[in-house]
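Just one chain follows, in the form predicted alone, and it is written as structure tokens.
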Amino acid sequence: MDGSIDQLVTYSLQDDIALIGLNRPEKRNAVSDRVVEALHIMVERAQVEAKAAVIWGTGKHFCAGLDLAEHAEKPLIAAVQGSRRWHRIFDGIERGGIPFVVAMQGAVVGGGFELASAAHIRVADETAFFGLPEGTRGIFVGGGGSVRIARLIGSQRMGDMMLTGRTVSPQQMEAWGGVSYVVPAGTAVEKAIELAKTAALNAPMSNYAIINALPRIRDMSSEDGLFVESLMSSLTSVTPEATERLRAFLEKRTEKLAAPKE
């Protein structure tokens, strides 16, 4: 066993920000079950007591991705279990309530990059590396990688890192579409934080909508997905906080916009 489950994943507030950091910095935050389940304990969490999110991990990497001294040793049985769970609480991620912005420093491979990916925006320090090596380990992507990953940047470059097991920096994985920003070493936690709580400040609707009906629309026809979106477009619009803020803008009591920090 690897410690209180309590202590693998450690949680704080500051203001409407969650932070939520693995802690395995001796293991470079290898994701085992428990810390799969302690993880979950935070996000469910954070979904009650925060507007939005940071996941990060402490030490000098983000994720060293699959414990696989635990993994080697379960059943077959156990292993498809295991990576169901994995998807169900990823999934809480991707489609809860509030925006999931990740910090990412060093390594961030295997299933650290499935988590990763089910976040909303992805930020990466200079020192991170991008890895799926489980081709060169006779294993396949359990963590939902297949569909998120694949979707971010392609099949054909996921199946090429996972042939080859190449890593790929931060700057061509900005490139490729899987990392939304790139910031200096050390700086990660810092932006990502800015971020969330510029995403807090939106109506919650909102955010619950482009959380939510985004991905799914990504799935349907054209003709449902512009059903949806009509229909999710009428329903923020009625929100007592959309109707406060367009108020406030045709009023011009509202700031006026800046343009976005890169």
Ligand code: 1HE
The other form holds:
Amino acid sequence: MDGSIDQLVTYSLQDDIALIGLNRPEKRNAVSDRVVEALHIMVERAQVEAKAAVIWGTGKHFCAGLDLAEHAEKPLIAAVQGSRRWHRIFDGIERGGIPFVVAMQGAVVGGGFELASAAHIRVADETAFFGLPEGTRGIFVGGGGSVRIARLIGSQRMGDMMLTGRTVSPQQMEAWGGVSYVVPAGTAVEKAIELAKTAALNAPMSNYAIINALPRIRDMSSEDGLFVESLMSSLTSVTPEATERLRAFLEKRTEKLAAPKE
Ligand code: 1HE
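Now that the form predicted alone has been shown, please provide the structure of the form predicted together with this ligand.
To see the whole picture, the full complex is given below, headed by that same chain.
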């Protein structure tokens, strides 16, 4: 047994932000069946209680991926059902109701990278390294990576990582589009909370549209995508939040956009 379910993944609220922590550092936060169920409970809780959430990992490594000890014992049908369970739970992150920001350090490997790819913003500190060693382990990605990671960085690069088992630096991963921010060692959680707080200030309907419409439009034809975009655009425009926010801009009550401070 790998610990009681509410110890495997921690949960706390900081104002409107839910902090969800993988908490199995002795196994480098490897994801067992019970870890994935604990994650599910905390993600569902965050959708109800928070306006945005941060997923992070205790210890030197964000996540060593699938629990290989548990996986090695599984009959075929349990492996398929387990993979489908990851799909449903990670889909609840990607297409739920609130933005998720992931904070990564050390190993972001296999299923850990798949989990990160379900979040909306990825922050990596300088110690992070990314790997997809499935090929060398005799298995294949099963947590949605062939869809999400391939779309983030391209299936060629993903195939290269899986075929060679090589690790990729956070700077390289940022250039490939798999990471949104690279920050100094030890500061990923702080940066992720800052970003989550910023996203939480948006109108809820805008965040809902960003989270739910963008990945669906990505999967549509251009013509259907443009049609759905026009519906989402009009729907968000008629909310009271949009009316007030547009008025605030016109009455010069909002901060002006400026060039980023690099
Ligand atoms: C594990 C796992 C795991 C560590 N499942 N137990 N993932 C991998 O192929 C990555 C495998 N892990 C590693 O390469 C290394 O552990 C790390 C680079 C992440 C960290 O190294 P280190 O030196 O800090 O730790 P360690 O000594 O290797 O591991 C500490 C313990 O964690 C040790 O157990 P112990 O009982 O001997 O203390 C390890 O066995 C255990 N451990 N990683 C189970 N993954 C949905 S499909 C997704 C498919 C995949 O994710 S494939 C990628 C799997």
